[in-house]
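Just the one chain here, the form predicted alone, laid out as structure tokens.
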Amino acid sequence: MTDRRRVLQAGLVCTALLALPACSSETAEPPESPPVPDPEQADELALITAYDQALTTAGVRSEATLRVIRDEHVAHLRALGWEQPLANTTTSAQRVGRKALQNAEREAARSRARAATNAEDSERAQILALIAASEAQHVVSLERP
């Protein structure tokens, strides 16, 4: 009859060695190569990566503005299916004016809408179609001082 203390024993041992990473003479697979945005996505990223560098510079009364639309468009990056974490974009010196920000956003809007009466998925044309209404939005919040 076994005993309890050698049950728990044998227990201990085989979690260990399952917990070893297992000798193989496989070579290691190669990295994957980082995701590549489709042209949404990658519009995206363009814009948060412009508002990163406008909030570098911003006055107290502009960052919190600034930061709502950065923060909007993280999400309409993740509602376009991007899973990927966001690099830091803040290590540019480049200035970003509102201005800039406006003209950026009205083409954001111009193109999600396109791209929407061009998806073939429905679900995708309705996500693209609520960012495009959003970008828009972005462009009347920022002509407000």
Given for the second form:
Amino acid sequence: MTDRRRVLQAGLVCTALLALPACSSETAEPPESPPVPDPEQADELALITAYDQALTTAGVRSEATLRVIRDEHVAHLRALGWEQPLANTTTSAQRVGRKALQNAEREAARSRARAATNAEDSERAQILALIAASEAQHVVSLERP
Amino acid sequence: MSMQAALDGEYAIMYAYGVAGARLAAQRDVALTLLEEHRASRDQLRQWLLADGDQPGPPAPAYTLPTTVTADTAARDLLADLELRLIPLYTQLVADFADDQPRQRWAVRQIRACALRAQFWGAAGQAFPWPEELPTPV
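Now the other one: the form predicted in complex with its partner chain, given that the block above is the form predicted alone.
What follows is the entire complex, opening with the chain shown before.
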């Protein structure tokens, strides 16, 4: 074996040895996948997005009401255990009217009440029941000018 | 025990509807309808207590209201306040009825009904409808 071949082989072995820890470290620590919201959290996130959308075109009189309700949904989301920051996903193309918000709130209140009776623990059932009541109040608040 | 507490709450608010209803300048018909809802809740609680082998306690001979009701605004404020005060009692029942879905569903509906009646009488919407004087459970 020539000296050159020996050096090349040694280099390959070294490269392989150096590569191993790098490979094993990559498999040991895969990149973190983003958290997936549960159905209740996903619903609250969708409602917050709908209010953000509605606020982009709201008049002065509506804005205060919409903002209060939007913030209450943020409180619901946090109470349901979602700790991630909220991304602003509004698009200027889509208009969201009060009627659509009312329908969404009505459905959310029903869904939260159902979830309360299917909750895995009593504390979550209580939180979901209170959120359902709050969302039923939103339907009425949105009827007011 | 907490069913009896809810029943006591229903007795108290029925008394308050009687006092406040007489001071309302308008919407007495609505007050009467809402009073009927409370009578139905009272009857349901009494029925379940009996079904569970407990004797439902009677209403108190008299109640001291938290505020003096002399006019329409005070009457509305009182009813809004007392509706919210029922919510912690029904929230407790949601936990107590964890193993009985029909009863738990009823307790969930009661919370919603109290929150909506409170709002009707002038209470502001809340993220977690609850009386102001108590710490929120969330």
